[in-house]
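Just one chain follows, in the form predicted alone, and it is written as structure tokens.
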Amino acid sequence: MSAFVDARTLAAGTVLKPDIAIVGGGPAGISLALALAATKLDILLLESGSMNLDPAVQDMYAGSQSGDDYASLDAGRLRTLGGGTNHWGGWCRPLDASDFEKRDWVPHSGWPFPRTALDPYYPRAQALVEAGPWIYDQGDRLASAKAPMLPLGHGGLYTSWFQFSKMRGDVLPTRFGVRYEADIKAAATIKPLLNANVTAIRLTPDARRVDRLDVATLTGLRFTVKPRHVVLAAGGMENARLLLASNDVMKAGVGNQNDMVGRFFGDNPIPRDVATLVVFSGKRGPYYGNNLNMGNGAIMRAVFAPTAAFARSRHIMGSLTTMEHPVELDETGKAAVITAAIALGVDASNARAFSVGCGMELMPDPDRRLTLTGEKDALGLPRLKLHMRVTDDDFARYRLTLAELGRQLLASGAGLLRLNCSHREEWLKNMDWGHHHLGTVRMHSNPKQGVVDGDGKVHGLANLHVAGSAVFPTYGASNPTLNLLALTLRLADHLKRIAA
């Protein structure tokens, strides 16, 4: 059995050899080395935090912005053993299979492989997130038995689903850290190492592969890893960053020959209130707005999603469509419901009106981007900087889906759909984000146009992958966490390939 293991209690200028180093303790890095603890590998996973948050540590984390407002660096992912899953809300879907391929109205798009390639690995990644039973193609027949499903008229948007990660006692939801902390330390193995920093990530003199990676603690202690593969996990900032700071063989950075580290940053935006949807009948399915127990394991929501055919037709981007509060009608509104109740033929006198929020997939832009600034860290780091930029034309393509979705409720007869936002500040102003750092060490098969292979390998590098979802060539509109495990459980068959 293995104990977790402070760094600050090691040796001064301790060299550690393992197999495999994993930087970083999320739900990239735990899955991965897990993944790999049947096998005679040893695995160090290097993990900057520890148990708890420890605020000098979150410093680490600290960076600046330009361009569109997005939220402080350090505020959407967390320094410490589990990652981001010590705030995440749960929320699992997998890609549709759209999201893989090359969509011509989005330049940049198509992944190096099918969702297929992928679907092998979905099992076993639900399983970790605790998310039920694989049931996403089921929501509809297991809703309408508990009650009416609202009705869309034929077109382009269809009623889709998300499952929640749910820990033991129906808490939401799984703390890859906790809930993993005895799995790791039973895996002879693995050996966790806390409170780890690396500050660097040192080539051969050819540049050929990683000769060593430097490791630090706050307390002033320094040491090297020597592993023969390095996989990063530190997420979608941290990865780029480490690549981008360790320059003193390539002068640009580790796999950044051709100016691709940083790049391509995304996340998906959550504007609120951007529409309101008026039920006609009132009656609202307890699974739009809420988060449903199906009885089975399985805790789901309904949400609206448009089909691969409208957006290719509309030339859309991905987004998932949610029901949220109710609201009241304005005098506006509410001579709406009573013209379209009499054009429509219905019973409006129960009407009732729900907020519209929504995930949204924005176009794949090479300038919205990190790169390294002059101030440093507590350790010696360049810290970052992101520019953001959210276009007209990001939230112009949305409004056309929800334009669709609206046309749809009429030609039910289920309701009426009024969109609030027309103006880019009307958008702005009640934006949400979801914490998705996706796209900065970009996959793909031409090393000009990615940072890794299809494989995760950082192009030009025998033995330097990356994990999660920084790799991600285009976002999609679902949530991550479920996507980038499968991906990293295919990354941990490939490793077993070529290390054993």
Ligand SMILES: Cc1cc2nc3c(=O)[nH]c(=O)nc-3n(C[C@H](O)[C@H](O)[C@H](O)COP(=O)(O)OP(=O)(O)OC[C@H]3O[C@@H](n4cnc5c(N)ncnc54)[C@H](O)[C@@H]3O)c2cc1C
The other form holds:
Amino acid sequence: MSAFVDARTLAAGTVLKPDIAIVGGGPAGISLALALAATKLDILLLESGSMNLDPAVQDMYAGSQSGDDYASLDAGRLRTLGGGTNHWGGWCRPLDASDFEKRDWVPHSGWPFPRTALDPYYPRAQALVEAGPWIYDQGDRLASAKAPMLPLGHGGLYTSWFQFSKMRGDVLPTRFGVRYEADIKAAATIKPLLNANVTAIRLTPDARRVDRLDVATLTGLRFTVKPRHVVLAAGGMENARLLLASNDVMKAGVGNQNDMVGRFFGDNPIPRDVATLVVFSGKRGPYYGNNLNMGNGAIMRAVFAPTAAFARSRHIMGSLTTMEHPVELDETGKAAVITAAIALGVDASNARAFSVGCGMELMPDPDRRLTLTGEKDALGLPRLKLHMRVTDDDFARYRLTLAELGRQLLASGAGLLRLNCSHREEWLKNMDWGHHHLGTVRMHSNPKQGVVDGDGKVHGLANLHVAGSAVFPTYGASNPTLNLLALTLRLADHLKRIAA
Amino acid sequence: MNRRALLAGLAAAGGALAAGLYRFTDLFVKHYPPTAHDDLLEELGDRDQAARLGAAVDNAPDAKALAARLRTSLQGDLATAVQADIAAGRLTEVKGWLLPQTVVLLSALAAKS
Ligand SMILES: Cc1cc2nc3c(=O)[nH]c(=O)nc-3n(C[C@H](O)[C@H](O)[C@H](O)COP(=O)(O)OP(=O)(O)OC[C@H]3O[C@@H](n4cnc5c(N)ncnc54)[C@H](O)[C@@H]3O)c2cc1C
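May I ask for the structure of the form predicted together with this ligand now, the form predicted alone having been displayed?
Once more the chain from above appears, this time first in line as the rest of the complex follows.
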């Protein structure tokens, strides 16, 4: 049983020597620590924040931006135990097999392994996020028993399903810090250290291993951790920042010998009201517009996803299209509905229209990137700058997907679609972001194309691994947390093998 | 009332009744002034709505050209042509609405007739 230790109470100059130091107590760091708890390995969990958000700690996340509008760097992250899960939406969906494949129309695509490598880990990841039984593929059957599904004609999109995290005894999704506090404390081999900010990764002079970590508190205390293995789990932006800022031995930053760290930043844009979907019958199952409890512990929501074959034939990227709130039609819209319905021979006298939203995947872009600035945070770490870029091509590809959805609605005689966005300003007008920070420490078996290998180990360094969505080389449109947890559990098995 | 006045009165009443009946059936089947393209336009169930939609079609050719094109493409009935459009992905956007091409051409013709 290890109580949380406040790093501010340590003696200055303390040197801690765990088997494995995990940097960051978000869902990745917590899940990794718990997965290793049953081994004999000493685990040190270094968390910058504490149980409650401290504005001074949070300020270390602030940074600057250029390029297209994006959430400010300290808005989409929380520097406290549990990390982003303290404000996440709980949307869960496994990545598709095609998200792992090399897509010849997507430069830099392809994971070092197929989805089957993660399959054994998904059930435990699902349990960690408390999203109920694994029934992503049974949504159609469960939903149709409640209300008829919207039929889609044969084509490139199909109805797919999200499941939702819900913390036991709460209405909110699982907040990992709160939910797993007792489990962390109960694990004899995990030492959780709060208010402990890792400020540098120090390498051996030959740049082959991590020698130690510099750690500091905001009260001015500094101490050292000399672990056998280090896992960075500080989030999709901060992992890159720590690597770039640790540049005393490797001048471009740790793992950055090929100028890859910080590049390929990704997120799932969530443009709103991208289309208007008319259902001729006016009847819509409740699981299209809301998260619906399916009665077996699973909360589900229907979305429209492209098939791998359609993606390949039209060279589109991943997307998940949602139906949202009802909307009114203008005179042209009413005329379109009446005229189309008559031509199709269907009754549209009760037709209803709904706004359509989506989550998109962006084309990998090395220039959408994080770099360090001259400005420093309270502990002297250079702040991040994000150069954001969403191209017209990203929107154009998703528009093809929407058009296919419209065609399939006509084919089934179920409805009609209006494409609401043609120009860049229209897409950007109602733009939200998933706050899914991806790709900045990308995984590739070739060190020239990636920072970590297929095991999450930083190329060229024997004892440094990275956990979290920063390593995703491509990412589809599924929200990342369930997937990064499956990957983290796989990393735990790898660490058990190499560190035992 | 002499006989001529009676006949004139009956004729007027008959005319009014016929006109009334015509208007009355308008409730069920709308009547439109005849055009040169009625063989095509009669495929549309609601020509007013189609014309409203058709007025929003960008860069539509004139009625004659539209009719010529439709006479070639619309060989069978409208339902068959529409299903063929959908299957082949021949959809046209009208103010963003994705519609089978034949429906759009007919609507544009309705607007111009
Ligand atoms: C508003 C919002 C909604 C979201 N909704 C969803 C959703 O519905 N579904 C989904 O899948 N994902 C969602 N996400 C994303 C989700 O929160 C992240 O995928 C997830 O939190 C990433 O986990 P992580 O452990 O890798 O990083 P984080 O959660 O970012 O955790 C990193 C941890 O490291 C600590 N840390 C940082 N720097 C240091 C340092 N130098 N030293 C020590 N510790 C450090 C931080 O304090 C933090 O606790 C959402 C995010 C936001 C912001």
